[in-house]
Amino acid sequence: MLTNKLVGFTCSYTPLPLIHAAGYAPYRLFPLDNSKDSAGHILHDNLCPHVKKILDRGIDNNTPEMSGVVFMNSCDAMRRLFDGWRKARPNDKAILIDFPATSDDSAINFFALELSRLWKELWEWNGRVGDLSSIKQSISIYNDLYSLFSDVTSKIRKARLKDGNLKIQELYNKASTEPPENIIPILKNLQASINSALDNDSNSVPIFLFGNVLYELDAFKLFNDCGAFICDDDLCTGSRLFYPINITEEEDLFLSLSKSIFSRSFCARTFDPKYPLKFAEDILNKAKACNAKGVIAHVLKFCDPYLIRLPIVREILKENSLPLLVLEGDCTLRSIGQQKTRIEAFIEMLR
């Protein structure tokens, strides 16, 4: 369903196919650095810069026209963003969807009910009654998008194509703010021409990159300039955006979607109580799978879930002789630019 009606979102756990099926194009509110610093009047200074910069945009009216905004209660900062948004823009349509912190059966069932609540709300914003068949169509489109991203990303990274990661991130950013129907033809063209589109970069050092928000193309250019090649990533503005969604005729659609979201790669805020080391071991396994020589973590200031998990991640990587460099960011290029010397030294150490 190609449409220009936008619904904003701020978190990669947002069920994009539902927004699309309700007749909207999901539009990610990136934490742009071109609005006045105003969120401090509403939110505490020691809060995640991601949510504060999004709220800056809201206060500054630095957003496109949106039919509403979907917020995920995925961490306390996101919850505070919802509160701040309602205070700053009381006339906006907005909904907060609870996303459980654990991934057991009761959590999956609860989230399925939350998805059903979101579905009804989206159609209320539309002033019409939704048709469940449109969810299947949108899931099919997003599965195509996932498959294309997986194939193109895999080919670019396997061939270590120069500037390939900039192109991948450019497309992730575009897919976050435009209808999937706009992105699929671009990916298909790139898929067909990938062998001749970019130059090989065989002298750089393969690095696994993980963290939360990192979408600026200049940041990926900086990694390139420092001699790093991102051979795989686990970012909420990168590979965690799209995932396969499996549905069956027998199962409730919302339950199937809930299961699929819980089967994707988690960020640090989601915890499996039966397998407490899973987050760290997943990072280790992904780094090994892409033959990385080292790991870079890019985490935002005041992001407690990542700061809590980093010590065990460092310990497990150290046990497996994989060096880790932790970069702390504030959603500005200035902050990561200041880390250039550290990145260069890290890469030289790995050569």
Given for the second form:
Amino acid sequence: MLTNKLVGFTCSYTPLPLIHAAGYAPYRLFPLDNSKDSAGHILHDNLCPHVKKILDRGIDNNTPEMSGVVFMNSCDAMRRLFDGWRKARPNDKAILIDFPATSDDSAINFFALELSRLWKELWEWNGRVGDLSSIKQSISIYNDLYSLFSDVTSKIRKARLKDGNLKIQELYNKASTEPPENIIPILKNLQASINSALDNDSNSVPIFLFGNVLYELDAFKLFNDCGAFICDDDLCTGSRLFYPINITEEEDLFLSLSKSIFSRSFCARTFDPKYPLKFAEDILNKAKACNAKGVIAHVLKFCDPYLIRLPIVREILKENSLPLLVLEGDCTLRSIGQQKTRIEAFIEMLR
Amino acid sequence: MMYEYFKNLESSLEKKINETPKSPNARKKYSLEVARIGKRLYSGKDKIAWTGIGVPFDILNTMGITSCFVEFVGAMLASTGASGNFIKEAENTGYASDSCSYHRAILGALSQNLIPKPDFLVGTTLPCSGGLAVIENMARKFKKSLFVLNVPQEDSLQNIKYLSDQLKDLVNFIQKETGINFDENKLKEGIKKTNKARDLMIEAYNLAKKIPSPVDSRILKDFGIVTALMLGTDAGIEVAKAYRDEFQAKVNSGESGVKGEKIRLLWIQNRIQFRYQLEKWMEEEFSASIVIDELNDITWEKIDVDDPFTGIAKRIISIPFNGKAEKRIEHLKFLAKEYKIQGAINPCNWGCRQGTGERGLISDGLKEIGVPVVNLEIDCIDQRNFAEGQVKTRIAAFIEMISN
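Next, give the form predicted in complex with the partner chain, keeping in mind that what was shown is the form predicted alone.
Everything in the complex follows now, all chains and molecules, and the chain you saw is the first one.
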């Protein structure tokens, strides 16, 4: 379903296939740095710069026309963004969807009900009644998108193609703001021409990159320039965006979608209480799996879910002789640029 | 060390209360029960649990578990003047100085092995992401089982059922972790006590609304949030009754909490926890009284003893910090009107994404009903950053403004 009608979203837990199936193109509100810094009168400076920059865009009307915005109640900052958005743009349609912090059966069932609530709301915004068969079609499209991203990313990273990560991020950004139908042909072309498209870079140091929001292409260029090759990532604006969605004829579609979202890689705020801070071991395992020589964490300032768990991540990586560099970001290129010397020194140390 | 501290505090408070047995001694009785909880936590004998703020303490109390939310430790360390060292310790071990100081204080104490090992832990998504992350850290450190309550944002049938089912799972979890059998009758008795304490607290709060108010700025400090630890027990009833009686006696005799009360104030969220006589100074300088704290209110209906899990779920969801800011702001407006306040103070504890994070929305919301708010920048736990002169100047100017 190719459409120009947009519904905004701000968090990678947002169920994009539902938005798509309701007749909209999901449009990620990136924290662009080109709006007036005005969110401070609504949200305090000690809140995540990601949400404040999105709110800046909202206040500044620096957004395309949207039929509504879907917010996930995933962390304090996201909840506050919903509050701030309603204050700044009271006439916008907006919904806040609860997303449990744990992945047990009752949480999965509850989230399925929340997805059903979202589905009804999306169709209310449309003024029509939804057809469940469209969800299946959209899930199929998003599964294609996931497979293509997975294959292309894996090939680029395996071949260590120079500027490959820049290309991947560029496509992730495009896939976050445009209908999936626009991206699939581009990925297919790239998939077919991958070996000749980009140069090999065997001198760089393989790095596993994790954290929350990092979408600026210049940031990935900076990693390249500093001699790092991102051999795998776990970012809200990267590999966590798309995941396989398994559906069966017997199971409720919302339940299937809920299960799939809870089966993907989590950011720090979601966890299994049976394995506290398994998040740290997951990072270790992912870094080992891609043969990284070091790990870079890019975490936004004031992001409690990450900041409170990072010391344990550092400890686990240290025990396994994997150096960690933590970069605190504020969604501006200025802040990542200032880290250049640190990144260079880190890469030099790993050579 | 901590056990001795609480034991000494308990005996000294008992002695003081016995000196005037006919007086309600509200604050002393409250402090005595806090000391007893602290003593049990550090006794090494009781079954204990570290928890988040939104936990149903009546369920844990009736199962014989001494439990406490982790932020209490931060407040306690601040009140003894020790929080600075622990916060420094947390920062030295890699915890960001931008996060909540309540949480940094406990993480520092945790790394220095000053937190007693629990039998289990219960985290809650309410009120904040940071608190839940701290609990997860603690579960890993202690290698103890963790249960998490996911608190939905709105009071709907679907959400109440989800939470009440989780509460039943919590009971099963506690049984498994401790070997203690759940006794439905004990919970019913506990809920009766919760309801009784609730009624007495409502009476006390209604008396506090009188003009002049029988409360001074200090007597209800931290009362609502800490008394939750005593729900389901006789101690909870005893403390609530002492407050009701003390306020009733004052109202009967026409005695106000603050002599010549002129200014009535609302305190938003937490008080300053380290020793500093801000409230006394406001009383003496301006006859200004904090008659109501945001956290001193009953936002829930009496719980049906035959269906306790549903009632407790409704209670947890009703906490104004839960969910959207508009719910919290509506509650603040309600308090402002009920207590006829002239202004509100928001300390904006650094690192708190609730009190500080919502401050612009709160100020605008209260402004709609003509209640001005002064937003301070106080770290309620870390005295090292306290700019006394600046705070006093701002409050003095604020009070002067509302006096006019």
